[in-house]
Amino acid sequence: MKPAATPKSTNTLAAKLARLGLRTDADFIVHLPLRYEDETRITRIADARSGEAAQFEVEVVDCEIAFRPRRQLIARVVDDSGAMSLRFLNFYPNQQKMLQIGARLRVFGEVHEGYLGEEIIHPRFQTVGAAQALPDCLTPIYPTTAGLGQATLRRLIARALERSEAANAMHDTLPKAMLKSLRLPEFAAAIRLLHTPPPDVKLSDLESRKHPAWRRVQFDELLAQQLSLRRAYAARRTRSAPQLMASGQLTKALLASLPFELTHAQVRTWREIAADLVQPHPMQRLLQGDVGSGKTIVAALAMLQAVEAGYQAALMAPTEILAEQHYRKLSGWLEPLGMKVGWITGSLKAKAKREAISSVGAGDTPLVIGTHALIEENVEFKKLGLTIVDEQHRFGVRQRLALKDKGQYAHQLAMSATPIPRTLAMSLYADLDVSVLDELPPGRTPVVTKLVADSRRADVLTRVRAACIAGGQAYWVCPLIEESETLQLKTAEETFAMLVEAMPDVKVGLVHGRLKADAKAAVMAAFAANEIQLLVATTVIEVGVDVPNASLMVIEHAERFGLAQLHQLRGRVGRGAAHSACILLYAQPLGQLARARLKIIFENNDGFEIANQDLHLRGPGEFIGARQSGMPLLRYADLEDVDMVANARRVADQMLNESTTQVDMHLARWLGGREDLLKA
């Protein structure tokens, strides 16, 4: 479809539209309103209700600039039923000119009780003639960006609709029989209604998005997602990949050397992965497991299968602490079997990094662990057969694709300790096979969670000191300050100084993201060796830290953290035989959302249940994180509508079997050129 015509006046308009993803007519017609305003009727001033928006037709009887308590423009207006004030805290000379005495205005805004009676602050207004007709449809309010007004957007969308109608580009991609069975209106009718709803449509149905026109849009959007992902799944199965046939000798040796037995869930997921790796098409599987469920050993078994088949395997983790944790574990398990495990991170000294990269390129290092450094251009593999991405949601899409591209036909395993609720998995991972570790290894003690108000800090200090002196270890996690890494660092250093002073008989350490890698590694090694009893940390310890002797955690300002982070942090304790506790220190007063989050984490230890409740609290868009997932977020559909998701899956499979042309048209309308991002 051709790009939408935009005014030739400046390039800045095009840039602003691009920020909203508006480039073609197809983009404009599915850029739908956030809400609506009713300008189809006039309300008398006497009938105005405080706190409700309405439209009034009035005459200006007075207008002046006042200077108390600050400079502002106040206009007094009347109709035949009463009077009110219009107040502007920021205003322009042309606005003052339009508000001259005797001017006839249409004014829209929310009425409030002010010092001088009823008033509207910063109303929208226009001058009108005596018999000027009212609009015949509700006024749409669109999502926009700085410097792009509603009037401009409405004009551009109206033009795009006209061109699309004229070019027959609003045709339906679904047959009438299917629409009838799904009880959905035709696409063109639904789109027209949503952009220009007649005044007899219930505003509550539009704003709650329960109207059949909204249901059609929601279904279409889900269908586009399913079509794209299912097609990607089918396409992958037509591509060739190395069949990683293995003798199993190294696997037997590893299992015999482990000081523990695999859980039933670990055996099941390992077999699922092993079966994929011998297929002639690339595996793309997600391994989900709650904190401490033992994903690393399953990854090790998969990597061994690749090596036994004569290929290399690479594991990429989002932080150096997590990468190093994997490196230490895998080296400890595999090097006694004669397996060389490589290590590539950005903090390696230049010479060591060159040697590691050279060894991987020559094929002398069959297994390599690292951070983002693995996807640098100069890192090449001789024969990469398997890539593993841990905590995959913490990488950008391009990064995940970059590792995959290091081995053109490599199998890919993604791992995540952030459980995905079933409805999200059914929708977001339609192109993946999913394995779930739903069982914790024996010996993991449940962590007791305590909510403690900040006013009882002294009691918490006493408990932490007693635990450390008795031979235990503890974490003290500093508050999350999203707007400033510098402030977060300052808070960590101040907390460290406070704890050193409060506990002179306890060895206290500090770790944060700004520490150099070797300094960070030294602190973590000292904590692991029990040379440090109390570790003050920022969220760098969220994943990948495994110290069984640490049985107590304090999280400062727990109300600032998300549920997934709180659950991940809590998972750092409870890894040994000792009874473990996580103390959530919170500051009063608590907001409604923070109170709900703390209640959920207090009442639940199951990561999947926490994820489900988190989804209810935040909605799917925020839950998956649009920027990191790369998923063109579902703007209108509700992933909690299980029936609609299931119908979209069913219709997608039917369309892929029957009508390639309709599939292409549907995807062009809803995804444009963004389809590749879905496949990472």
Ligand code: ADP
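None of the values given here were measured: they were computed from a predicted structure. Numbering follows the first chain given and starts at 1. If you superpose the two forms and keep the largest set of C-alpha atoms that fall within 1.5 Å, you have the rigid core. What changes on going to the form predicted in complex with this ligand:
Rigid-part rotation between the two forms: 16° for the smaller part relative to the larger (C-alpha based, whole degrees).
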The other form holds:
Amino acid sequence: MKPAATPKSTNTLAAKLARLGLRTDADFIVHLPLRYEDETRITRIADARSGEAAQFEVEVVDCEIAFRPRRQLIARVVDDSGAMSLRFLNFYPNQQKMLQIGARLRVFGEVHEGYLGEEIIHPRFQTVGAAQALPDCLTPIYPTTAGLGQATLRRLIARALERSEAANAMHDTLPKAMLKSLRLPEFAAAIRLLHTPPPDVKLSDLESRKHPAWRRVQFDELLAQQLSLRRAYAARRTRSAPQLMASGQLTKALLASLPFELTHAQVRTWREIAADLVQPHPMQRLLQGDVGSGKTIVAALAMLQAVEAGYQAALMAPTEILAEQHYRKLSGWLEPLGMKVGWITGSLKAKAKREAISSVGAGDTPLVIGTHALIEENVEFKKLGLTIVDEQHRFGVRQRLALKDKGQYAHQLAMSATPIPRTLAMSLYADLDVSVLDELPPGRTPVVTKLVADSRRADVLTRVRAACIAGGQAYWVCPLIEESETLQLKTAEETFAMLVEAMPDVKVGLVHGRLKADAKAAVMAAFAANEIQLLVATTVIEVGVDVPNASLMVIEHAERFGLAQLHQLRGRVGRGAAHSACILLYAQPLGQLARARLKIIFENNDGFEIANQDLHLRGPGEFIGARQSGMPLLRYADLEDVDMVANARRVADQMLNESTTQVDMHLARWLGGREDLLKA
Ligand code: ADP
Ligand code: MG
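Now the other one: the form predicted in complex with this ligand, given that the block above is the form predicted alone.
So here's everything in the complex, that chain up top.
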């Protein structure tokens, strides 16, 4: 596609356009209005309705600068039905000049009842000649950037449209029959309508984005996303991977040694994974399961299958604490079976690290657990068959890809405890197979959540102390202070000092992100061994920490946390048989959003349900934004539209089977150069 012609003085214009992602004609064509204004009609002043935007044609009868209550420009205008005022709190001399007595104006804005009677504050206006024709379509208002006016943007878009029509570049990427069955209009017609809607189109249909033209655009965008992700999926499926045929002896031995039976969900997901591992192409699967649903044992079984088949397996976790915990848990399970579990993190002493790495390279260590040191250090595997990434959303895209490179032909399993509603998963994870652990192990008593105002802190202290003295253990989570890590640390240290003083008969520990890795591990080990009863922590304990005896958690300033984070934190308790509670301390007054969040976490225990409500509360953009940095947002599509997402998936698979050219054209139109981002 040709780049749009840009005028000469344009370095700055081009830069502004680039900020909006506007380079080629194709980019301009799909840069669609945010909203519209109806300038096709003139409303009489007498018919103006308060709060509604309308256009008037008026004559100026008076104009003055008033100084009360502050400097402002006020013009009195009339038509043959009545009079009103135009009020400007900021204005330029040339605006004042345009408003001279006798001037004829077209004025657009919302009329309100002011203290001078009916008035419009800061109306848009232009002088008009006699019998100047009205526009014959609604006026689009585009998303723009500082210093780029609507008029300029409109002109550039109109030109791009003309050029594309002339060059036949508005062709449809979907066959007519398909459009008919989906009840969607043609691309060119939809785009034309959205840029220049005729006045008989209902403004409300356009603004709610329910008009068929909008639906076509939304569908196209979802389709582009599906095409891109499904194509990446198919491409990876053409690579080869070792078929990890296993005798089942080690997995059987492990299962026999466990003090519990697998849940149905664990059995089902384990089967799905096991079936992938014997395929001659790499597994690309995501295991989703709420906190505490028991993903680790499923991972261990998968790793054993690789080992039985004569390959190595690696498990990477996002934090030292979590990696260490996996290491302890897996060695506890597997060393009795005679297996060596390797351990590689950044904090290992040089010699130990060298030895660990060389043992992995020689193939003497079949199973390796670690942090991102696994990819950053020179770790070479002898025969890597499976890589597992825990809490995959915590890693950067680059790191995730790097672990894949270690075993170019290895199977890949990602695990996540951050549940995503089904439609979002279908959309975001279209390039993965997804297994869901939708059942918690039996015998858990649900965590009781309490909301307690800050002012009742003393009661909370009493309760925590009593629980610890009775043999229980508790977490005390310090507030999130987003602006400053130093401040967060300071608060944690102060809280620690306060609790030590308030509870001389309780052993209190402190863990935070600035501690050296071995110090951190020592504190966690002491807590796990019940040598510490009360653990003061920053959000470093958010993911994965598993100390079943801990049954009480206090979260300070709970109103500052996001829902996913609160759910993760709360998931640290309720892991044993004891009744557990989570006390959410909050500071008053609560904002509306914070109140809504606390209500959701108070009323729900199921992570998928919380994610659903979170999605409704914030909308897909923010919801995804928090999790998937680097994922360019869909601009127009509504990810909550289940049917449309499902249709896009179906049509994508059909198109990929039928026509490469159509697929390429569709992707070029909607993703342009952004396709790589979407895939990573
Ligand atoms: P997560 O999915 O959050 O990673 P974990 O794998 O850490 O959960 O498991 C949470 C706890 O539940 C662990 O102590 C684990 O040993 C235990 N567990 C896992 N599966 C079962 C089961 N089927 N029955 C009883 N306990 C289980
Ligand atoms: Mg886990």
